[in-house]
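In the form predicted alone, a lone chain appears below as structure tokens.
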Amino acid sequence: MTLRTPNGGPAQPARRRFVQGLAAGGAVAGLGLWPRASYALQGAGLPSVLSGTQFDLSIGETPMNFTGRTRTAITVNGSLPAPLLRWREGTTVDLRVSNALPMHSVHGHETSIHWHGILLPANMDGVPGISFDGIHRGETYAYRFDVKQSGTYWYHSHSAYQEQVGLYGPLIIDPIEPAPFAFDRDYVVMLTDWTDLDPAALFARLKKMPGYDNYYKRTLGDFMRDARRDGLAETIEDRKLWGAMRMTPTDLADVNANTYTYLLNGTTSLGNWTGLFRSGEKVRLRFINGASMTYFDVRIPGLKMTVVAADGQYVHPVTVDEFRIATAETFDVIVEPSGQDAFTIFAQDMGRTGYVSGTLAVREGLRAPVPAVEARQILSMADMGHGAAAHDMAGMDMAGMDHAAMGHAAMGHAMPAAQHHPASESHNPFVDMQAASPTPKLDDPGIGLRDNGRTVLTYSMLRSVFDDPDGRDPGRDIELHLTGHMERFTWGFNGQKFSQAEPLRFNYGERLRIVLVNDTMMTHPIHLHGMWSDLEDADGNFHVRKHTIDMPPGSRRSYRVRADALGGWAYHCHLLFHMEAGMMREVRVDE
């Protein structure tokens, strides 16, 4: 494999990356053995697969080595990822989750497991402070609930930063009725991010130096190139605008491969996780993004992927070459490998700083060529929801302006169809940007994926195989703005952190519409616990049922919710450090 820079040139591997390449990754445990995470569902009984209705899960610590340095991960039954759990729709599951964390663990004395995307009673949802008190050292919490759905899901800790240090695992629910498509083999592909840093220290670094990982900032050379291409005056205005906003257009992710090592089913690219096939077979790949902070762009060069399910729910099949998977989302795809002995599963991060790969092959030990990581991307004003207004803004003298205090809403008179913003965003030190003309962007594959010569999945291509399961028009709308301040690394809804806001109130049984407006320059996967999010198209028609709605910068998207689950529920950005920094609310469903 030849490493290349994002711009295509040969790379000189940094020491960290060189060391990383020596470690396939996995548990140390003093045995010198690397675990093989092979998730063929036909292989029930493998140590990493637990099936049935009775489960005993023990949360503890295990030494892990993914980079050449041994660090302590939080694991379930000693496994990272946690064991694959197989349930069956229509059954009742009992899960006894024990806290076996050692005394003085740096990861705290409390733990939890949240069953992501699963419909269940509120006290089974596993969010400390909302669902229950958490599981303290030496305690066992008994989860018991009916399984009312099928599909591909996952589970993870909701305590502090434990998800970042390994507490996550895949969850497959077999349906009562056969799937509406055929397949011969079935594999989970779980993508995650790992850091040798203590995640609390990483969070502290984000608060002090939020741009620490942004190595791709524009240079004098970029200025000269842009001036030749766009003209000197326009280039100067562009730089003035970004400078006034105190933002950088290369800031696509807060943490990237300059800090993270990416894993596929718990191993690095060198570990080469392999799913076997026979030529012509239909292989179902269940992609799960269990990363804490990373979006992945996934493709398998030489193979088309037919998407058949999103967030566990069947969709009308759509065939693509590539898809972007937000943190916490799942996509099931069918591939039919033939014509060669090996294909590379390639997942590069959205910021184009690194990747992880695995292989589909006819036998163990084979590899196919691994693509180079693509060139860096530059955000535009249109990406951030300013659209045509960008030209007006570029013509303004913004030097010295307090962008937060000013707010783009104040400039709404110069912009067609200006977006209204809540009063709580005005003069708010936690808000550094407001989208002037956000749009749904359902047919936009996203920055870095447009016009790349491949067919890329968009939300507009995803359509549930069923009609609106509720059928009622929403009785009311709730509009929430995703807000933040890049330099302060503070995130929230409507300019308010979790600690500052009252719970959102839903009336039991009502059908309501949630409208989200992304006023930040970052992308946020928004997850509502306990209830489905039925995404609408631009005309307000039911489109696709999901549990996590991705919100690119400058987007305005709406979805319907049937408030049929009593109690308190978490509602948050699924980027772990955004949630911890305040982009979270409690939802209360009361009679």
Contents of the next structure:
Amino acid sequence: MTLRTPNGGPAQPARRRFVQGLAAGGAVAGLGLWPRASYALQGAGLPSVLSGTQFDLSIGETPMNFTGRTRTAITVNGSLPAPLLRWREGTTVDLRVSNALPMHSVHGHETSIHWHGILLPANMDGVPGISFDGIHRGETYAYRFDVKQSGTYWYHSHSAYQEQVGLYGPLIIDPIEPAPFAFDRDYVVMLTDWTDLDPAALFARLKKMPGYDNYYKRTLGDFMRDARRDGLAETIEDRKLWGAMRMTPTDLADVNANTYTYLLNGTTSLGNWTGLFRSGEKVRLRFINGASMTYFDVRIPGLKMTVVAADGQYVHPVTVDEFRIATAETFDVIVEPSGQDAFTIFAQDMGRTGYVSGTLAVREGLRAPVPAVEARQILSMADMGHGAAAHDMAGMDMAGMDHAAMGHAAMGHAMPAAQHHPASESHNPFVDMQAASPTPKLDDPGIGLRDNGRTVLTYSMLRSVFDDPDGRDPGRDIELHLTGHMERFTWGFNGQKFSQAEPLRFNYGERLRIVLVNDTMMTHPIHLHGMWSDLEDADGNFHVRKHTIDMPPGSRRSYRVRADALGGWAYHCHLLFHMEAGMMREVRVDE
Amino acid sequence: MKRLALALLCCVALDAMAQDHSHHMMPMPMPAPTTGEQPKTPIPALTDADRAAAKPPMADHPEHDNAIQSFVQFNRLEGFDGGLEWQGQAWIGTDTDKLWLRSEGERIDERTEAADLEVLYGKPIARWWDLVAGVRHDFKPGASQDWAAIGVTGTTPYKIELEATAYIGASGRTAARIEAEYEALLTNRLILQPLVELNLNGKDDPARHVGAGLSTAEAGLRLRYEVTRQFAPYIGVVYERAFGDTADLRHDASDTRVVAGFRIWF
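Next, give the form predicted together with the partner chain, keeping in mind that what was shown is the form predicted alone.
Let's see the whole complex now, leading with the same chain.
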């Protein structure tokens, strides 16, 4: 196994920063787990890097301290995030992943690694029970596959809640052909969420009281303020709308900074991960959202960011001030810092309850001002996909609708059309609402990012640099509705949980269209394993190739899938607790 | 689901038709049958290695989506001048099947005046409603008695938590209990909780000081502070009143008391 710094990466010793991190309560393996010699060889603030084609990865427990309390993380080779894996397109990689979890680990006896967004044979995908049997204690699983793509990806456990306790790491694949853009330095910025709680206890808590973390519900004081501002009648009308739906407009995320400590490359804001630059250099930042439940809004005050890749695939460069990164997405951006010695990388959560920051600086130890977390936003009826039909929502039964007429009204007409819903959603106690008039919302930056004076990335700005690589029109459509119940904390597709539903069947070689309709009030990043998700624009044309499609509430989006991967594949919401609560399907591609 | 199944069926049928035109023996047509176009990037021909890699694993996917969860809550655990009162509930089970326990009671001057325990099976029946059915045992007042119970629990529009249960006991006795509570947020931690509980009886039961019709009503207003979500001390005022025959059977037809207690759950 060889170790080296990434292209253009700095080669400063890391020990000094490491000790700072310890003092700051950052991402430090506690209890005498000092860095091995190899760690110090890595660039400042970078996770340990493993590159080549042969990898030995050992999954075990490591004490970590991010909050002042030591907790047990699940780690790869003792590191959180797991080591940065650097592959090369066109090679064959061998990854021996061994399970070194101790007896009686609270995180189970089985583990797995899923290579997120990577095209590979089904039995290499790493989903216990769908692609393989999992890796049991003391066992080693030999992953071996050809690397057919390049770009920024990540990897994580697909076993129980291990992703929440640290089993995630960045994955970078160097292309055969040079990138169509220049850069002098290259850093990974991996954003994650950490909790001192046992994630099984956190899941149980969500089942008992889903609104536990929502300390932002509207109060009597808010009512009086709104009444003064908007008038009493309008305020009462607004409260009636939400009250009739039994929904809470401040319900933006199930778990927020009241529970989570956000990490950037495995360190807290206090730990201040720093990437070095020289003035005028082009710095490539590979943002990876490896969080279990958190969407981040990212900006670097004072710098424009040019987005050059999304989910590992090149896009036509687009320059923005800010972007929202859904859980499991990756964005590569180029920045050209100059004019000041330090810039803050600022990632606030979508619900505006907390943030994590790091620094780009000309030398270690510098900091730039850290912006305040912005004002919290509340959901509007339009955010919920209700538009003018809001009044009818609470008990709407669409059984009488003409399904045939609605059938393919889909492909995202700008004018919201009445939406039909699968029969399995009707009279279903686990479906608490249905979107009346969902739209693609591709040019909507999302709640909290509209009209904020900055240029914010939207899906409509992301365009693949290549044409649809398949070129065929989809042979059939599969429409799936994202459903859930806020108070019961149940999640599913079409009102059915994973355990209740049969696998979706694809035919090998076919080109099909998946149409997703979000019938919930939450946003869901939907990830299909093993195959690309080619997002379409509002007119049904190929737009951008991704592995994770974000679905804001009230949205209806469609994408093409080419079923060129035989076998069983997981298909799920990448919010960990939504997946565990049932928002998952198996896709089977058969001959 | 039916529609999806139908769509899949149609697809399979189309596949089968397309297969007829196929000159080779591929079990499934390539490319997809409905378009007949060739993909720009060819679909790789399958190898035995691909087929071997696509075999489903032996172990099933571990499912957490119907795991057993549990919840215990003392909504009221309070003292007042000369007595104390409790009202609590617990459930254990999955999303679809739950066992509920409920209990409420009152001790005055260190004597248990009233105490009951309900054991119920609960099932979600509508978006915001669960059906519960089971038994209730009254330890007090008077000699113990048992009831069969059936009711609903859920959330009304405007987020009023409602429990309504009907009871059938021995010798044709019937009763009903309706409890409604609301949470008014003064702040996100300081919460005013109005509560109304109505008890109805089908028959006179003089031994237990209960008359037919609406027997008692209780209205409470409690102000709690959530130190944590799990632990919230409160103070409140409770007004209780007996009606009709029940009032005639009691010394005091109404009672107002100041209470202090806490709400906990785990």
